[in-house]
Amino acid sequence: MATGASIRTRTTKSGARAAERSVILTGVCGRLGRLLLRQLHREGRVVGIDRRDFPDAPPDLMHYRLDIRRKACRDVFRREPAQAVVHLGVMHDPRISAETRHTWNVEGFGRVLEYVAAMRIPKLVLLSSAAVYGARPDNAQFLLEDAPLLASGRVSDIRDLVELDMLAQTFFWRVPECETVILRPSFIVGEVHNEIYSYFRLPITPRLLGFDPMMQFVHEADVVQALRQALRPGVRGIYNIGGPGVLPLSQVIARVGRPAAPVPHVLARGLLDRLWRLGFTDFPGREIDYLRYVCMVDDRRARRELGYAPRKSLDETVASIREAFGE
């Protein structure tokens, strides 16, 4: 094993789970991760890798801390064996450098598909997005799962992204006896810090003179309720993951109760871009076309499916973003 890693032990009981296949979960320290962790550990055996450290991992649990991209990753999969990969080890933060972002999610990912493919391991599961169609103003209102990825054109950001949705594709047809599945869910909302989370976090909240979209949430628990579902054998594909309903922008933010201001959408990037600078929020001014279009998905896939249909309504899943400040 590689200098640096380091594993936690797990607790067996006179070594009955010892030979048990387990799942493989990348980035299992993020806040999706611990929380499919919480549900796997409890019918089975679960193998997580992530180079952060977790100190109140459940004792079953073992952890490699490890990135990806070292070689002593491909011991791990040969040492553990695997029916599953769940591959959630993807970096979002826009303030690491694009080189440094894309080499870690890119040839992460790359080595993960090596991996699988010499294993043979007979799933891989991976969680994209639907923000890799783009936000557009020629959008249907709901996009299916075979609309073309157009977000890497205009927001530089998930442009890797895109790409590992792309490289999933390609892993998908060239060894087709991995049952390969990718999970387009829309915006996610709960306790995940991403770019939605920023928006609303904004001291005051932007409105875009002359723009409402309509939104679409899904709650996190409904995320892993789908990555779940879709770690069932024979189920293979694309799926687009969406929420309970529907609301304009404007309604939004209204129930999240955030102070808003209406700005002109010339200058509401540059303001964006400015404030992202100071450091006063990470929502960059390149992410605005999602606060002027549509960007949401049809889901009927899934639903017949996987029978995904989400838990929380559309009042919880909106309330759970006021929920994340505390408030």
Second form
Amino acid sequence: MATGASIRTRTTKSGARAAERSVILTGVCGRLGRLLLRQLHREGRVVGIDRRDFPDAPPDLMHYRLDIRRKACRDVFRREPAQAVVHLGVMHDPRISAETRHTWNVEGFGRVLEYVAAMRIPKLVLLSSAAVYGARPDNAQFLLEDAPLLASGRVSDIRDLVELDMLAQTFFWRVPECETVILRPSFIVGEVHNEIYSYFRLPITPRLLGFDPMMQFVHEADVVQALRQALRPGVRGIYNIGGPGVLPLSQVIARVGRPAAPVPHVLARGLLDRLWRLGFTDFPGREIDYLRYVCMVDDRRARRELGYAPRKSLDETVASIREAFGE
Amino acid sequence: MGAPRRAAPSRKPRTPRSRLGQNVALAPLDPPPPAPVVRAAPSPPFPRRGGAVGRVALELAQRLRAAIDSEFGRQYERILTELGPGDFDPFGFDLGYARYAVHFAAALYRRWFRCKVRGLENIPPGRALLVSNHSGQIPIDGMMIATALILDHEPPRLVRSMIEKWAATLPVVSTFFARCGQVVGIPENCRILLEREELILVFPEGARGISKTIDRAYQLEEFGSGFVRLALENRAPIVPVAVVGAEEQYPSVLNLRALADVIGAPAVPVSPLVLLGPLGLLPLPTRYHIAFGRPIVLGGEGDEDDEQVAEHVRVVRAAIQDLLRRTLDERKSIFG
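Switch from the form predicted on its own to the form predicted in complex with the partner chain and give that structure.
Whole complex next, starting from this chain.
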């Protein structure tokens, strides 16, 4: 069995805890992984899987530092009697080549699905994104969960996420005894390093001349709350996570307080692409459609069935964008 | 069937006019909304330093504003109080911004097209679909219907019209429409608005209607059937609307379909008025007659087969055609 040196285990505090069924978090070293861990590890056993090192991990976390695609991962799943798997291990880094990232994401999640099915784990939660619907001129103002996922038509970067989402959807009928939950939050803000963070970190925030779409943002703490609600037994299905309210992009930029520059949309893509290639920004120009058209979700189902209700107000949520820069 | 959300209007004491411009509905937002696109009755944007043109324009704008403010100001205050303070409207409507557009629309409504409106009492409180003929090359007819509901309806009501998806791809225009409360014409959007007991304006002829040439004036094009399903599903009454006068504002003799396809626009009309140069861009000051018919309540659930829906469409279309004919008969001249 390939339980090689790549697995670094931390001993748990008590043997009694090891007997409970654990929650497996993939991508535990990311911002959301840490936040969710902080809440879950007090209540039960948590097992983390991530390629990255986790130097300041809490002592009661069982952290396996390995690639999901490796065989050793299977042993983790076999050894840990898990009650749930939360898949946060989606690679977003725009600097890694699209092909590598795509293979890693799709293959990795494919493995997770395989293990969940083989070990009969009763719950799987995937953190997808509202961006999978795509920003399009003929979008409904608030998209419902059954809207088609059209994002990859124009933004190839989002293709990974769309595919993961689809894979998870096939799981509904492939393994019906597993409660599969897909969460599709709008733009997550806080200290998460994602595209929207990179966008607002630009020294001058580019806007598209004459476009000012309404946008939704959700605070990372509210996403963690939704993830926990999704872990409750009996919950299954797809849930949009909207956020506390909507604002036009121009208002958000004004509140963040950075200078903004309107750019004609015909030039913006090339301009941003060039900046990106030169390393000035991590915001890839391919995603400007989200600054042009609405891509907002209707989260009434999550509010009704999960009991989800954002605790952070719209003001707090938008303010957290600025706070993330330490200003 | 939901009870009408808008309660009977409570008389509110008039507040000084200077408050009108403030974003009362958008109280929590500090920065003012972006500069308006339509500067019909602008407060400062004219050049202050000398120049006869600048002075005349300023004078005109001030007069225009005074004329509209006296009545529009009152109505506007009422809309503000009825909608109440709160976050941004989820569809992007912004009263502080729309105010400028409504000033402009009110000037067109009262002075340019001198609209005559009939049958406003037929509009039920609460949700309803206003279904109208569409004409005139540019959608001024929608603007005038909406203005009628603000200026002449008691209490003033906000109309949401369903705009072309194409308009959402245009810079400036898309933002302008959204800030004025217009919504991309998609059934899901309609559904949410009807649940909120709002008034929706639909043009079932769509681009076919607005871009038709003058020889086919006042003949209704084929109707789409989506609005009937919406009305059935949401149990919303349909109010037929006829607009007379818009057909003649830009008499189009030709529609360059091939060019329209190339640039992706729904139509490219050609009007002999282009011979007048820039002046030809102004719509002719025809008199608008807007008639609202009796509401039609359709029975059904929205899952009827196409045959039945088509029958309902025919009924509504006939009602509008009839209303059009009667309004046309009463009209003495195009400008009178």
